[in-house]
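Single chain ahead, by itself, as C-alpha cells, in the form predicted on its own.
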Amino acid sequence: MFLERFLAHDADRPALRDTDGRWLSYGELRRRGEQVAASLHNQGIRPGDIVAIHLENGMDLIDAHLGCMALGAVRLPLNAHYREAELAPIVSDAAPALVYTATPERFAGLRCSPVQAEPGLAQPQLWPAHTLTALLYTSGTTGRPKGVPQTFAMWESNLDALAAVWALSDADCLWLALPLFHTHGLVLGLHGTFLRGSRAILAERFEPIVPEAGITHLYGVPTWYRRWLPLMQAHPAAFQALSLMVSGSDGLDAATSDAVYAATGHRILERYGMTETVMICSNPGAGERRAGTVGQPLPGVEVRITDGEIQVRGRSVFSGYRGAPPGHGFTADGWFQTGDSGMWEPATTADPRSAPYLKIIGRTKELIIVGGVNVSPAEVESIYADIPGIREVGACGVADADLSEVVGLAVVTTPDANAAEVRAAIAERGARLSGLKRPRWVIFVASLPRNALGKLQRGALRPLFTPSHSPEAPS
C-alpha cells in the first residue's frame, strides 16, 4: 500500500529540495513526519481526526502532511490565500480538530485552534488503503464547497496508471510549484514523487524560470506555459533537456501548444482530471499527443458520454460527497457525472486498436477557471448580493489572454442607489476574497438575463462584458 511504499525507500535517497535550497532524504522526511505525529498525539489528535493545513508551499506544510500520514489523521488542505469568508463554510462542514496556519487571525471567528508543534517521536501507523487520508473541498455552482473524501487506494491506483502511461520512474526530478492544497500539486506532484521514490524541487509559488540542470519534469497550467514561452524561445536548450511538460486544470489553447512545440520540440502533454476522480484521461508519454484533446482513459478508468456529459467510473473515483445522500452526483447505474461536456475525436489511423481521444467542449457546471483555479460564480455572488443599493448580481467567466478567464461581476442597482457608495462597497467586499476570486470586471446593467423560470443564464451574461466596458483591477 501507499504508506508502506513510502517507508520502503532507501533512507539516504534524496527526496525533496526545500525552498531554502537544502536537500532532504527520505529518511529525514520520515523522521520529521514522526516528530509532528508525536506532537499531534500529545495534543489529543488520534487516527481519523481531521487536521486542517492552511499554509503556503514550504517545509511547514510538508511536515504537517507527513505528520498526519504517520499518525493516520485526515488531512484537510486549505488554500493559504483564503480569507475568513471563504474558510468559514469549509471549517463549519469539516469541523477540524486543529489547524496548521501562519495566519491564525483568519480563523478567529471559527471553531478551530491553531497548532504549535511539540518535539517528540512516534512510529508511523500502517492504516488500510481504503481508510480516509484526506478531505479536499471543491467549488460548486451552489456556492458552498463540497467535501471530497480521498483514500490512498484512489491515489495509488491512479498514480501507478499515470506512471505507466507517462513512463515515470524513480529517476525523475519534478519542479514543483503547484499549490499543495490542490489535487494537481498534492496528489500528482507531491505524492506521486513519494510513491515512486523520485525527487522534487519545491518552489513557494510559480515564477517563470529557466529549468536548471537535473530537472526532468514540469507540471503546470496553461497560464504558466504562456508565461514560460518567452524563456523557451530565448533558452530552448534548457527546455529541450526536459523529459515531460504536463498541462492540466484548464484547457490549453492550440496556439500556445504549437508555439511551445516550435520553441522546444516538446508537445505539451494534456490530461484531464477532477478532485472527485483524480486523473481520468491523458495523452500518452510516448505516442501521439493531440493538441486540444485530453487523450484516452487511463488504465482502471472508464469514460462514457451520455447526452453530451462526460461520465466516469473506476478505482480512482470517490465514493460520494461528505454529508450528501448516497448516490448524489452519480447516475442510477453508478457513473460519476462530471458536469463537463465532451466528444470523442476519431482515431487518426486505420489500426482497429487505435482508440479515440477525448475533447472537452464545455463546462455544464459553469465554474470559472482562473489561471487553473476553480472559482464558483455563486460563491462570488454571495459576497456582493446584500450590499445596500444592489438589487441583484451575476458572476461569470470573462476571457483573458493570460489567465484564460477572470471573474466578471454584473450589478443591477436599485433606483435610489448611490453609485459611488455601491462602488466603494464592492471594493471593500473584494478584500474578503482571495485574489483570483475578486472580480476583474465590474459592470452595471439594467437587468440580468434569465430564463422563463428566473434562472440566471450565464452564457448570455458573458457577452455583456465587452471592450466598451473598462475592466476594473481587483483591489
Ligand code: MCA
Contents of the next structure:
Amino acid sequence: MFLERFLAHDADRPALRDTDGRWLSYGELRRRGEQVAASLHNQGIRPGDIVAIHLENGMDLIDAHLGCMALGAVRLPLNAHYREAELAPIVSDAAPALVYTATPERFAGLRCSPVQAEPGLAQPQLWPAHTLTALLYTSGTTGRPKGVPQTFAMWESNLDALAAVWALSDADCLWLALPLFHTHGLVLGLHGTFLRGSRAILAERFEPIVPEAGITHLYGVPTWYRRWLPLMQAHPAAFQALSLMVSGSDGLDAATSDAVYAATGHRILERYGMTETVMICSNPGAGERRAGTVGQPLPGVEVRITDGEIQVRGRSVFSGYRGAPPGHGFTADGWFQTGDSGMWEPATTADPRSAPYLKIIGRTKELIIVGGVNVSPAEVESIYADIPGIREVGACGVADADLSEVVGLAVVTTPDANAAEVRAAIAERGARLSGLKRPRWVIFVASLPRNALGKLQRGALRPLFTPSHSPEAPS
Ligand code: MCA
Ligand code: AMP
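Alt. form predicted in complex with ligand MCA, vs. the form predicted on its own above:
Time for the whole complex; same chain goes first.
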C-alpha cells in the first residue's frame, strides 16, 4: 500500500528540494529509484537483500533509499558519523550485501562490500513491495546495538495516524534537516512526505536559520529549538507564519516551550516515539497542547503504565529484535517494554472530558540522550576500559544546557598509572567514537559506586559531575 500510494502521486508534483536548491518531482524521484534499482540488480542485489546506507543528507542518500524501495531490498541506515568501532557490531550482525558510503576506509576492517556513494544508472525495473523494508539499529543498553526490523505496514499505519492528529496535508512543506539515518528523519520526515505527496526541503544538517517563505512545518529535537530561540525573538514573523513546530526524541524543557510560545504564538507540539514502535503518543494539532507532556496514544496504539514503565502495543510496534529469542523486550502478555517511565496527567479544567496526557518522567533503561541521539553508557565504557593504567570506568549523562545531556566518564586508575599517559590515551581513544558519544567530562575518582552485587550504579555517578566540578588529575 505504501508504495502504491507513493507511485500514485502526480508525476509533475514537486516532492523534494535537493541540498543544491533543485526541485525534483515525484515522477523524477520514481525514475531515479527505478534506475538505481536496476543498477543494484546488475550488482547482484535481489529483493530482500540488505543494503547499508552510510551517508549524510543529500541526493546520494535519497537515491540509495529510492533504489532499495524500488527493488524491494532492505535498507540498513547507518549513522554517517559512526566510526569503524561503532559500525563493526552492526555490520557483523546485519551482514549487508552492499554498503553505500562516502568513507569506505571506515569499513576497511569489516567484512562487507563498501562502494563509493554513486548509486549509478541502468535499466528500469518493477517496484515489488517487500514485507521488510528497513533494518534500523538502536543502542542496546548492554552496549551492543539491536536490529529493529521495519515494515511499510508499521510506517504506513503510524504515518496515517500522525497525519490525522497533526492535520497534515499534501500542501505542507517540511524543512528536513533531521539526519535521515534515525527514525525521526527517515520515517516521519522523508517517508511521511512520500506518503502524503507533500514537499520537503532537504538540508545537509541543522543550522538555526530563519525559515524561508513557503516552509510550513518544522520537525526537530529540543536542542534545535533552544538554538533557534534568539532567532525567533529577532524575526518572529517568519516563525509565526509556520503551521506547525514539532519536538521529539528527547524531553522539551518548559522554559524553551514557553519562550517559543511568547516569541511566535506557537506552542511546540511534543510527541513521543521509539525506533521499535514508531510514534506512540502525541499532542494534538488542533486542541490542547500540554507542555511537558507527550499527549495521548495515537490511533492504532495502546499504552499502559505498569510498575511505572510505559508499555505499548499496536499496529506500528515491531515484532521483535533481529536474532533475539521470541518475546525478548515484551511482557508475557505481549506489550513492548519501552524502558521509559511515565505517569498519566489527568484532564484539566480547560477540558474536563479529555483523556489523560502522558508525561515522561524518567528512564528505567540506562541511556544517555545527547542532542536527541541515544548513547549507550556501556558502549562508551567499552572504548576506554582497557587503556593501560585504567582499572575501571563508568559513563553517565551529565546535564547540558544545549544538548540536554552530554557524556561524562569517571575513571579509576591503577596505583602505578602515569597520569599524562592515561590522559593522552583517553584523548586518543575518543577518535573511535562519533562526536556526540565522546565524553565531554572526564573525572578521576578513587572508586566507582556499585551495589551489593557489584553492579555499577551509573545514577550515583551523575552527582559527581557537578557544574562547578573541575576535573581532577589522577595522583
Ligand atoms: C553529529 N555528531 C553525531 C551526530 N550528529 N554523532 C553521532 N550521531 C549523530 N547524529 C557528531 C559529529 O560527527 C561531530 O563529531 C560532533 O558530533 C559535533 O557535530 P555537529 O554537527 O557540530 O553537532 P551539533 O551541531 O552540535 O549537532 C547536534 C544536533 C544534531 C544539532 C543536535 O546532532 C542533530 O540534528 N540531532 C538530531 C538527532 C535526531 O534526529 N535524533 C532522532 C533519534 P566530531 O567532533 O568528531 O566532528 S531518536 C528517534 O528517532 C526516535 C524514534 C524519536 O522519538 O524521534
Ligand atoms: P530511539 O531508540 O532512538 O528510537 O529513541 C527512543 C527514546 O527516545 C525513547 O525511548 C525515549 O527515551 C526518548 N524519547 C523520544 N521522544 C521523547 C520525548 N518526547 N520526550 C522524552 N524522551 C523521548
